[in-house]
Each structure stands twice: as C-alpha cells, then as structure tokens.
Amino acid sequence: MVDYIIVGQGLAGSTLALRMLEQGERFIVFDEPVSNRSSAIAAGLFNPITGKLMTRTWMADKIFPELHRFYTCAEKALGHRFFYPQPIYRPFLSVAEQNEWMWKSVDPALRDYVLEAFTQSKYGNQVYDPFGGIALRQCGYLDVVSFLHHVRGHLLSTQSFVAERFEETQLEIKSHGVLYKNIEAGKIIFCNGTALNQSTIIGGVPIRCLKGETLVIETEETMELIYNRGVYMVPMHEKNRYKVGATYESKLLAPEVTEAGGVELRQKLDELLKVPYRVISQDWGLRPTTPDRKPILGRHPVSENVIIFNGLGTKGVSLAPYFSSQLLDWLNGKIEMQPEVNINRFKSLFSKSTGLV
C-alpha cells in the first residue's frame, strides 16, 4: 500500500517525487524512460524574460527563486551537478530596440533580471551584434537528461521506481483509492505529458502537442555565454558542443526529424552565429502544452483519487519546481489550488461517462 502512484518521470514527475521523498510520502513511479521524447531532447533553458516582446514571464518573482533553490538542493541531495545558472545574451537588431531596452533595463519590474545593456557590440567576435545587446540574469540551463537520470537512480535505490510502461487497462479506480496490478494506492497522479491524450479513462484534459526539433552542433571555439536570438545555443557536456533550438510546430506532428526543421534552425543560427560550426545531429520531441499556456493541476472529475499534473510546455524546467510544491501542499490540505492552473478551468471539456466510480 502506498499513498500515491505517479505515472511519468519527466520534469513534473521527477520534481514531485523528490518533494515526496523529502516529506516522507509513500509512492511508486512508473515510467518507460526510452519513450520520454520531450525530456530527452530538452535543452533545459530557463529565462525570466521571454517571448517576441521580451517581457517578464508569468509569476517570475515566485517561480525563479524557487527553481534556483530547488535544483541547488537537488544537486546536493543527489550528489551530482546538473544545474548551470549563467547569463543569457540577446543581441539587438536595431537602434530602436536598443533604445527600448535602455529604459526597460531600469524598469522596476525588470531590473532584477537585467544584468547589463550594451549599446555597442559586446560579443561581436562570436555573434552578430552591431547594435549591442542585453545580458539577462537569473537565467541558465538544467541538464535535463542528467537530472532525470540521477533522480531515477535515487528512486530505484529507495524502491520507488518501476521502469516499465504504465498499462492503463490494469488500473482499477475505486471509491477509496486505486489498484494497479497488485499495488494499492490512495491516489494516482498522471504526470505523463502528451501520453495522457491516449488515455481511454482520463478524458477531456486539453493537452496539446507542440513538436520541437533541435540540432546538436560543434563549434570551432567555446562560446562565452548562452546566446539566444531566433534560436538558443545551450552548452552540452562535450567541449564546444551545443544544443540549438527549437522549432515550434503544432500541426505536422510526425514522429521524425524533418528537412524543413533542419533548414529553419540552420538559417536562424547563421543569422546569429559568426563562428564556424558543423551539425552533429538533429532530433525531435513533443511538448505537452495547454490552450492558455499554463499548467494543469488538480482532481479529474472521473474520481477524486485521479490527479493531473501536466501541461508544463516549453517552460517545464522553470515551472516544475514551483508547481510540484503547490500540488503537494494542495494534496495535504495546506492550500487551495491556484485558479490560473486549477484543472477546473477546463471542466466543461471533461468526459464524465466512464462509469468507473
């Protein structure tokens, strides 16, 4: 008997599992790591200033302090490094953009996230920045593959992980809890990203697939920091290798890399990078997004014992620590679920005809 079954060991499931271990909860995680395409290709970039208009991301003042605290503590607990805070540099494309950022950089709402604004080329030996650029702080990247690997190892050592596909046909939802094969649990938490769309039981959750393609490149010299304009360049373990991404495709979701995706990434990279490079590989993955681009947390109407933690989208690295904490506090009756992420905002979409309760 456990308190929780967690389905999925991506960013959502991993952050939640670490918090449960810390609080002494009894749980078991089911995941088939080789099929976790979203996390496998993720560059792990986190940045409080995003979007075409370069505005402060939603809830940055709460989310970013927590992600720094959480991943730093996780490194100590797991005994491995996978969290790399460092500035991001975004070149300006015009004098107008340069002027706009001169006053933005002293805006109280953005001041904590701006390291320095440059009116002349700062990294012109590596990127095209004739008008200067903006260096942002509280940024960096998480080595997602390493993080998930070491979380998985820790869960295995505590007998809290089963490396196999979750078979929904083996799940029984009862009034007092759930039964999966021979495991009884008080609740089951679905953290399985786009796989939730294939469920025949947990209907109505509006998880949308957003396909992303990335490149791995090798440059002739080491980049001075993370560059991000049109595409990002995030360091990898191998010297002078970088993950470059990403494309955003919501309609053509074939499970493969595409020539169009590769061309788009190389064209944008050529507009940013001066340093010679060669493409090592190209990869793809599906991100779980939502109509309003905010996570989905809470109790599914099919049963009070079925919980959803999903829809982290392109910002999973930054959102997972904060909202795994909120979900666990909600499960323990400490807080009300935040309305912006509460699953009830989509209640009109849920299927209530399963007859399982």
Ligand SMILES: Cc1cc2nc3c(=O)[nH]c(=O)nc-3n(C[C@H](O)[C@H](O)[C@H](O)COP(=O)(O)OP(=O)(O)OC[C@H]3O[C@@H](n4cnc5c(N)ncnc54)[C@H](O)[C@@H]3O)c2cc1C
Second form
Amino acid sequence: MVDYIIVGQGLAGSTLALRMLEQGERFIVFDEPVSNRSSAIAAGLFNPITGKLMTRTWMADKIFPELHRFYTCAEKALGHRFFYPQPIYRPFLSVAEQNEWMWKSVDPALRDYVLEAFTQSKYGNQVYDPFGGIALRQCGYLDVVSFLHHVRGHLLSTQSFVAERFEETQLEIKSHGVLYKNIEAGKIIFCNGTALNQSTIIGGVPIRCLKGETLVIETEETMELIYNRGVYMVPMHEKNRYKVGATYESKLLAPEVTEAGGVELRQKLDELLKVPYRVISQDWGLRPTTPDRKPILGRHPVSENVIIFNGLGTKGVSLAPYFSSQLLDWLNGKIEMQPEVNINRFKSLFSKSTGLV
Ligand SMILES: Cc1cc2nc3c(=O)[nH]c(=O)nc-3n(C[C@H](O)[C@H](O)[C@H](O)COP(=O)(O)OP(=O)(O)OC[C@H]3O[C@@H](n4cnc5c(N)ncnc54)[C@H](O)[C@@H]3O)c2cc1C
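Switching from the form predicted alone: structure of the form predicted in complex with this ligand?
So here's everything in the complex, that chain up top.
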C-alpha cells in the first residue's frame, strides 16, 4: 500500500517525487520513456524575461527564487551537479531597442533581473551585437537529462521506481483509492505530459501539443555566456557543444525532425553567431501546453483519487519546482489551489467530454 502512484518521470513527476521523498510520503513512480518525452529534449533554459516584448514572465517573483532553492537542494541531496545559474546575453537589434532598454533596466518590475545594459558591442568577437545588448540575471540552465537520470537513480535506490509502461487498462478506480495490478494507492497522479491525450478514462484535459526542434552544434571556441536572440545556445556536457533551439509548431506534429525545422534554426543561428560551427544532430519533442499557458493541477472529475499535474508548456524547468510544492501542500490539505492553475477552470470541457461534473 502506498499513498500515491505517480505516472511519468519528466520534470513534473521528478520534482513531485523529490518533494514527496523529503516529506516522507509513500509513493511509487512508473515511467517508460516514450519518443516524445518533452523533458529529455529540453535545453533546460530558465529566464525571467521572455517573449518578443521581453516582459517579466508570469509569477517570476515567486517562481524564480523557488527554482534556485529547489535545484540547489536537489544537487545536494543527489550528490551531483546539474543546475547552472548564469547570465543570458541578448543583443539589441536596433538603436530603438537599445533606448527602450535604458528605461526598462531601471523599471522596478524588471531591474532585479537586469545585470547590465550595454550600448556598444560587448561580445562582438562571438555574436553580432553592433547595438550592444542586455545581460540578464537569475537565469541559467538545468541539465535536464542529468537531473532526470539522477532522480531516477535515487528513486530506484529507495525502491520507489518501476521502469515500466503504465497500462491504463489495468487501473481500477475505487471509492477509497486506486488499484493497479497488485499495488494499492490512495491516489494516482498523472504527470505524463502529452501522453495524457491518449487516455481513454482521463478525458477533457486541454493539453495541446507544441512541437519543438533543436540542434546540437559544435563550435570552434567556448562561448563566454548563454546567447539568446531568435535562438538560444545552451552549453552541453561536452566541451564546445551547444543545444540550439527551438522551433514552435502547433499544426505539423509528425514524430520526426524536419528539414524546415533545421533550416529555420540554422538561419537564426547564422544571424546571431559569428563563430564557425558544425551541426552534430537534430532532435524533436512535444511540449504539453494549455490554452491559457498556465499549468493544470488538481483533481480530475473522473474521481477524487485521480490527480493531474501537467501543462508545463515551454517553461517546465521554472514552473515544476513551485507547482510541485503547491500540489503537494494542496493534497495535504494545507492550502487552497491557486485558481489560475486549478483544473476546475476547464470544467465546461469535462462536462462535454465525460458527462461528468
Ligand atoms: C524542443 C523543446 C525545447 C524545450 N526547451 C525548454 C527549455 O529550455 N526550458 C524549459 O523550461 N522548458 C523547455 N521545454 C519544455 C519542457 O520540456 C516541458 O515543459 C517539460 O518537459 C514537461 O514536463 P512533463 O514532466 O510534464 O512531461 P514529459 O517530460 O513529457 O514527461 C512525461 C513522462 O511520462 C512518461 N509516460 C507517459 N506515458 C507513460 C506511460 N503510459 N507509462 C509510463 N510512463 C509514461 C514519459 O516517458 C515521460 O517521461 C522544451 C520542450 C521542447 C520540446
């Protein structure tokens, strides 16, 4: 008998499992890698100032301190390094943008995230930045593959992991809990990303796939910091290798890399990078996004024992630590769920798809 079955060990399942271990919950995680697992593809970037308009990302003041705290503690608990806070440099494209940032960098809403604004080329030896650029702080990247690998190792060592596909047809939902094969649990938590869309019992959750493609490149010299303009270049484990991304495609979702994706990324990279490079490989993944770009947490109407933690979209690295904590506190009756992320906001969809609610 366990308190929880967790389905999926991407960023959602991993952060939740670490929190459960910390709080002494009894749980078991099922994960079988599938080709579209979003977390394994992610460059792992976190950046509080995002979008074309470069605004402060939603809830940054709460989410960013928490992600720094969480991954630093996780490194200590797991005894490995995978969290790399470091500045991101974004070249300006024009004098107008440069002027705009001179104001923005002293704006109280943004100044905590601005390291320095440069009105002249600063990294012109590596990238095109004739108008200068902005160096942002509280940014960096998580080596997601390494993080997931070490979480999995830790879960295996605590007998809380099963490397096996979870077969929904074998799940029995009962009034007092759930039964899966011979495992009894109080609740089941689906952290299965875009795979939730294939479920025949957990309907109506509006997870929309947003395909992304990335390149792995090798450069002739080491980048001084993370560059991000049109595309990002995030360091990888091997010297002078970088993950370059990403594309955003909501319609053409074929499970493969595309020539168009590769061309788009190389074009954008050529506009940013001066240093010679060669492409090593190309990859793809599906991000689990939602109509309002906010995560989806809470009790599915099929049963009070079926819980959803999904919809991390394009920002799983920064959202997962904060919202895994919120989900667990809510499960333990300590807090109310924040309405903006509560699954109940999609009530009308459930009634259409399941006849429930
Ligand atoms: C190209 C690309 C680049 C990205 N870059 C970034 C970035 O730089 N920064 C950032 O914050 N985010 C980035 N993201 C988004 C990020 O990857 C997602 O927000 C996050 O990974 C979602 O995590 P998840 O745990 O919800 O889903 P997933 O990572 O998809 O995890 C779901 C897990 O469930 C498992 N699973 C599914 N069905 C079953 C089953 N039946 N049985 C057992 N296991 C099952 C899968 O194997 C998988 O491990 C990127 C995404 C893509 C595609």
